[in-house]
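Presented below, as structure tokens, is a lone chain in the form predicted alone.
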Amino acid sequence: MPPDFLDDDAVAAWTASGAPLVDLLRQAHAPGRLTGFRRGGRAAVLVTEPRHVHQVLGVGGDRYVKRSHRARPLLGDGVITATGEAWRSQRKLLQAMFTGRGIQHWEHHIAGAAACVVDRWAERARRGAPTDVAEDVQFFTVDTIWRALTDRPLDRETYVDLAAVQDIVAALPADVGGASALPPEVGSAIAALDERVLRALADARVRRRRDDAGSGSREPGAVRAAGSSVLDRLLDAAETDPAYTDRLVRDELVTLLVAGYESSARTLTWAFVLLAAHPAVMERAAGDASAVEAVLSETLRLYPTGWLLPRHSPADETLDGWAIPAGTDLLVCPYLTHRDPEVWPDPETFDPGRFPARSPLPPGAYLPFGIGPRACLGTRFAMREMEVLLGALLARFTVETTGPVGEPVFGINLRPAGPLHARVRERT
């Protein structure tokens, strides 16, 4: 049997009265069915049950796919935007970087960026002055990042240019369906992030015919020690991968940079929000280490980063009895099953003690970096980085916000609107 499809006129009129996405999505959700909508001719099917998000995400990742990515233009062939091979080739690169005991090559950078925002704040704390918890943090997570994609750490005047990234994500479409367009101001912004990366990229290079001459040409045919920074290793793949040019080198470290920072930044934005109203689990949390993991387990159940993943349907499926025509759209919406009362006894009300669960979660009920071949790469590498900081300033500060909470912006990614300025002060 098809879908239930909501009514054209209410679709019609979300789309007239310019709306958000996820306004849509709750008008066409219906637990225990599968519901959806179409817009230009398009249908559109909302996947939110857990059994259905591992269906199409876990088991069935070869047959719904991505039909165009919303940040091509941004990551341009990068792991998240490729497929087929390309993806496969790519991702079995990265990978070894970002799991297992590749993820202890990045400590001391994690280490050494999170001592930055203790140092500030500390500064911040003796002068009692405020400061904005969501540029401070998404400093570190841009620094952490570009330490590990360089090996050096972050200057302001890099940070500017790589912190663009979050105005050229915020005018990228929600959705698959959404406008294709970008403004102008858009493509200045690209720009000049390729000109920061691209003059890495020619630094790297440098140096390495540097190291080359320091230490005598290498033999033809030798091979070169592994370099210590994803951009070495990237170079390294170039010389053997004719498929590793300049542009693909760019486009991974881009989707590195935007995926290492973003995600990481605004869910250790929404954290602080969420402690600020809790203090009595701020208190918990400060020096236990398995609090704060509970914490932003609990805070990337409530605002998933990644809210919306859109999938596509080449040919005819059925899932779960529901016949899913060749042509349609796929949205699992993360957001929305992180809501599932049957799952989530009362699902709005922020309780780290939901973690670690009592009892193994059904397939697909919790899945904040997404699950199946096309899951985060880097969610191992975010955890630690956010773990890392978020329990360091716990330790030492507490923390009370001083300004209004944006509220929820459901664009690319989940962010709270505006600035987080609070106060910290240290613990005695």
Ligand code: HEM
The other form holds:
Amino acid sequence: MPPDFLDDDAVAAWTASGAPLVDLLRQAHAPGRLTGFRRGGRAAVLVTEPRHVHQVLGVGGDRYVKRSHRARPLLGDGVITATGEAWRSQRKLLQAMFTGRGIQHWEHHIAGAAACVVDRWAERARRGAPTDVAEDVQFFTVDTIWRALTDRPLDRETYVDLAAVQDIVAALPADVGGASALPPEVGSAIAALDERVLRALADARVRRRRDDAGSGSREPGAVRAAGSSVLDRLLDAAETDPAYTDRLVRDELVTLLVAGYESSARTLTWAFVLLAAHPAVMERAAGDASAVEAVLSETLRLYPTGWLLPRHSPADETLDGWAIPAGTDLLVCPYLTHRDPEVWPDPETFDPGRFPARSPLPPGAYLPFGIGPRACLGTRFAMREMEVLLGALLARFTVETTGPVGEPVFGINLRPAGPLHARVRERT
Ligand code: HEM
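Moving on from the form predicted alone, kindly provide the form predicted together with this ligand as a structure.
Now the full complex is given, and it begins with the chain already shown.
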């Protein structure tokens, strides 16, 4: 049986209205059925039922492929955009740094970057000056990933160039069928970003040569005494694996930078948006690590920054009895899945008490970090950095928003529009 496609007139009316893609998805969404729409001759199927999500991303993760050309102008052949064997070996190398014990290696970087934000808020509180929470948490997430990548703290000028990526990311189309032309200013932002990244790469090379000269001969690829940043590990790999050209090292660094700051920054901002509206929850979370974790899990349920995960079916498939012809795009939508009332009673309500879940959730029901082979590589890193910062800030300060709270923008990431102005006060 083919999926139920929206009437072409409804799609044409949506196109003419200029409304965001999420509105078309909401129109197409019909729980219990597999639905979709056709645009420009291409079929797209919306995937929201947990068991369908599990089929497409989980067990079918190798058949429903990721095309990711949305981000290719920026990320090149980094691990997010790579496919096939290249992806497998790139992922394996990075996985060791971001999972299991590998994660402990970044603790001091996370703590160092969090201390900078705490100091900044203490100064703001002393002066009674407002702050932009969205900007503060973004500085933190760029700082943590930059420290992990390079072993160096972030300075303001580098931050400005790196954070300009935000405009690039915001300009990327939300889905595979969207507009493909990027605005011209994107080129100069990518050039500025590249300059920073390539300078870090050149500096690391100089340091490594100096270390080698100081420590006598060394086998290619053998671990050095100094330098254990991600960049160093990529340069170690380059010594034995010709696939790691300077271009690929650059692509991997930019990929980790973009993937590693944007989503965590937006999630922390969403957490403050929600906490400011729920002061009792904010009080409960002050000084309670498990409550902080629950706040983050619930924030990621309501506002999964990866709100849309597009896949493509190169061959004819059957999904739960529905026929998926070759060439169909599948739009997995965690945003809609996370608001399924069958799984999440009263789904629109912010209730961190849902976490940790009392009984196991159905597979595919909760996926802020994706599921299956292409699930987020930085899950542990992200949760840890967010828990550390949110925990440290809530333990010491109260936060009260002073301006309007931004509406959700459903771009390549789900983010709140504009700044988040707030007044912070030291707890007494
Ligand atoms: C709250 C923070 C984060 C969220 C919500 C998030 C979410 C996601 C999601 C949903 C995916 C899967 C995309 C798909 O299936 O199409 C993904 C992939 C990925 N994430 Fe994250 N992420 C976060 C933080 C991070 C951090 C801190 C890093 C790096 C340190 C990172 C690195 C990656 C990478 C490299 C991939 C691609 C994996 C692959 O294709 O093999 N992410 N992320």
